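Here you get one chain, nothing else, as structure tokens; it is the form predicted alone.
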Amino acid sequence: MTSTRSGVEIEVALDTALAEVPAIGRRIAELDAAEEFPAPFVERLDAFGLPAYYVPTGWGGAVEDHELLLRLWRTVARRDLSAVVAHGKTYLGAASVWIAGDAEQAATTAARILDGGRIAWALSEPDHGADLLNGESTATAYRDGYRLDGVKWPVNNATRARYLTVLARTGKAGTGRGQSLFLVDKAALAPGTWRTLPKEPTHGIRGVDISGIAFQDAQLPANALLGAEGTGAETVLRALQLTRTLCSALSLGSGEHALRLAAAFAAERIIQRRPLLGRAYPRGTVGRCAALLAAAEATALVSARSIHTLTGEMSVISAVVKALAPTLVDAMLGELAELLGARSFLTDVYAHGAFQKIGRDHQIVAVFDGSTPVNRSALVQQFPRLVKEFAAGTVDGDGLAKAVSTGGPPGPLDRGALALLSRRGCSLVQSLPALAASIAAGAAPDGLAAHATALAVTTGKVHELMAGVAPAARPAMAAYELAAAYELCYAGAACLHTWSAERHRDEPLWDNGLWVRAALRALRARLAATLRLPAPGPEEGDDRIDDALAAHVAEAARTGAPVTPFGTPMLPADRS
């Protein structure tokens, strides 16, 4: 099944359907009040058809776009983070069966999931979190197939789903070898030997299914097992690379939700005869806050079209991003919601409480599929790596091309191309003295330049620094800091990068280099306050993007028109 439609197309249609549920506002704040599952944008989105972005093309799925599909998850996620977690599951579930299921495997997948199946992954447990080595969950051999033994807690979807992808100790505890991964039909085992795990509270997401499930003597066929023994983890690492990158759509859409919400208030509220986006500390933090989207949006959809065009490379990209997106977008709630004040924490007083509701929603962003500080450590591993091809200048040009050119189908995707490591560091970070030297020779916006080149020397900088950190299994906290550094030399990278292939958008955005001017400032900022070097000076016309951003927020807050430069229109909401 292939798609006729663009994606912008597909993106507005999906934004339509959701728009057309009555009173959409008011039955999110319901929903979430009673701590209820999502079922009537579960059921549209079913209905949407969006389950055939999960399945790769060669299985009967739709077009196969880690590009298109992130730009849909944001679509959901800017009405409902929720709905969003809730369905989107099924494509974490299976992305394991794509990388090391055999054909028939596939098949029976794929036809599950058209058919309106869920897929929960059920990889934590309640002793273990993160710690998937040392999982005490048991696959013993038993007869013509595997006896399953343990709880896995907690899981999204546990108790909802019919199908699980279960990881599952098979060898020695603690070894890279020690855990496989299996496909549990709970609906083919025999009575007694699982049963679900209450629901449980939760501050955000409060009506997703997050419970867990417990198996005892759980008799498995040998056609269960995904892959060889003995190589569950890996390939659960290598579907990481995947679902994480996935995870920032979490993080635009609840970013662009709370920056409508708050620049509509800003506009409409009236405080002594003025509005309150007429004031120049209101005007900044809106501009501010949509220059981090917008970077946040530039880094993540360079990230998911690299899922096609730099596979090997995307055990850097994937924890770059899961790690930057959801910091950027907690630091812009944090701002926005100062400028919402009471509105930003009350229940049923502005636009039936979305705001508060997005905020705590949002916090589990940063965990899920790894935290923050898993991620980060993942990448201070790969620190030789990226330090010798940046002082190399290694870039794979083709690929790095593509995964810039937004907007245009990023080409197939090879599984078998990712990697544990990135045998070429990361081609963005890489790229990146020479682009700017580039920006620097020619014509550019205002100020542009002038950030390109700063940009260009701190990361330099921090490589420099990066040279002098050793792998460690615990590294040290400077470590970590230099990681969240870096995530901000790819971020610039991206913003640059995708402005250069795209800077003759006659938009408003783009408009002398308005979003890429304001979203390298801010990125500077952050970057010299991680790295506890002065903050850095303003540059030609910095002194005008504060205003001319939050104008335009404002103005497309009020029409539904696109809040950032890759953005697409969004159907106005009851905000009564």
Ligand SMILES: Cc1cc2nc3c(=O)[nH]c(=O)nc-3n(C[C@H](O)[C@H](O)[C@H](O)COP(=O)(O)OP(=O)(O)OC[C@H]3O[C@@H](n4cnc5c(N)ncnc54)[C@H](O)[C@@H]3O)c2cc1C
Second form
Amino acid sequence: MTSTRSGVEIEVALDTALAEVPAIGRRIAELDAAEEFPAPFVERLDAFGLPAYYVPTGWGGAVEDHELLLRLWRTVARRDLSAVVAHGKTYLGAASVWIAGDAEQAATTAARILDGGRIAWALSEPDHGADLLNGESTATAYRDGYRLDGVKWPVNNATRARYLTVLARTGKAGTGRGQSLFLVDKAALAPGTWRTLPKEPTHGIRGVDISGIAFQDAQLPANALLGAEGTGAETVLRALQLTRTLCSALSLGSGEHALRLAAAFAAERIIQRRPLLGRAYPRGTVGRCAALLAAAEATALVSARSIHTLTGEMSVISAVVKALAPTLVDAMLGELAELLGARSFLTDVYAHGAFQKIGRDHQIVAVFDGSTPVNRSALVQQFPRLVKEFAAGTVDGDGLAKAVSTGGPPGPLDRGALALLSRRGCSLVQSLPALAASIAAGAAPDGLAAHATALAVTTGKVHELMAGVAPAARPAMAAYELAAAYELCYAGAACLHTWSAERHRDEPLWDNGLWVRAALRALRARLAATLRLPAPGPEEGDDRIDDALAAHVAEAARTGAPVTPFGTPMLPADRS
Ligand SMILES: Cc1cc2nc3c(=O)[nH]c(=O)nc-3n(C[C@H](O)[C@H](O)[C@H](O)COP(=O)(O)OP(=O)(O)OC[C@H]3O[C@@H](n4cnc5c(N)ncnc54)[C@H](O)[C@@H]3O)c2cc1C
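To complete the pair, please output the form predicted in complex with the ligand; the form predicted alone was given just before.
Okay, now the whole complex, with that chain kicking things off.
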């Protein structure tokens, strides 16, 4: 199934709205250099109606479709990561309300968002980042509500947002039921009971309001409590399954922006009277990076759709995609920086120094909302179940089919089905052996059957190794490496499934399975390196992949055509 017209139209309309900002490239660079909030872009996003996509349709939102929201965030991120980080925070701040709030809290929150209100998500504390169970802020029963004390820092939009969802201790420290979530309206607090902390200077996303908030004897009404007392950590872990998945949009946008910049440079740059891209090495770089971005895209799209269709598996899926997408894009950025040479480093030349800004901005994606090691650690805890269900070949066929059929509406979302552990494991990975066999049995493009079969074999090997991991609160280093390997197996399965669902598309990236062969080749190479296995040899047709991909991407960078298999056009960037 191809993308619905309305979905693509919405993406194109958003891109047009952003491209209409006068001298957009220069403006983004100026705001960043001045460490100024990206207000012109955030205002555009408000005017476009993006907040309505943060609200479930049942509460008056636009369309509840996380694939579409992922795509819209990517559309913004490929122009300016700061803008989407600043704007998207409200989605994160509100995510817990739709999960744990009662009807009145949800209706109030929806009205606030649709009215332009901003919501921050205040979990972190100076002495406790990922270690949420040990947070020291307290909410003590007092009069008819709670008294809130403590410091939340660093928090995106802590100063600019009027509303915050705050995690605070109501029970025993360090226990699963010791924390509760509260919806706080700063305007309703008594003066002198709270103060915001100064904006922190940051390496990237420089203009974003990364600050904090301190509460002292702040009186909250009883109805500020979201869900039952003691359920805060659980609610946050469920909400993170949505937010971590959507964070991959930040990586997709950054990767696309960087790829377009580098490919255009390589095509235009004349060295010894020939374009740089006329050489095999730059073509190899562009081809490999385009392949990694395609893999990240397929992974992110399937994962975002899985929010709706494989909801009970999201504890696995969100950990995989949150770790994988920034890792692949960071790898791309390293390679593309080398290709751009001096222009990857200079802050005021070549598209207003956009590349170095992408590098600085994207660095945070692997850190916030759960770092890569934190997500890998969470995945390791589920190894026994993943091993068991892989051996059993457990697959939710209907949910999987809907997850991999990108573009159409993914169907309703039952947030009540979000679970802390996946009882079914991961349908996508568990379906890989059968999928590889069916590709091998049919008429597949050059080399694809061999790639798919080899990936399935390695995936089996990864599960054998996972079976040997002893359960532990603090897993061994080898377990983290296996988690990284599992992510690559997941990505390969996402590529094969999304390609299979639409294999007859008549577009250059789909010709003879170009993108999926490139992605499988790149993922298998990384998988072998992660497992310390010999690098896989080339399959049939692999030697022609880079030339074809590099030529396509360079042309797309010039014309604004999509650079990824499920991408959308981009109005020409302002490189004046
Ligand atoms: C720009 C920015 C925006 C932010 N926005 C928000 C926000 O809006 N709301 C909010 O609440 N917080 C926010 N944060 C905080 C962010 O989420 C935390 O930085 C994050 O939770 C990690 O905390 P930490 O690095 O301070 O420390 P720690 O959690 O103590 O981590 C220190 C190191 O230990 C590693 N580590 C932690 N746990 C494990 C584990 N189980 N296994 C292996 N390694 C582990 C981490 O990966 C890291 O390398 C933001 C931070 C930044 C920089």
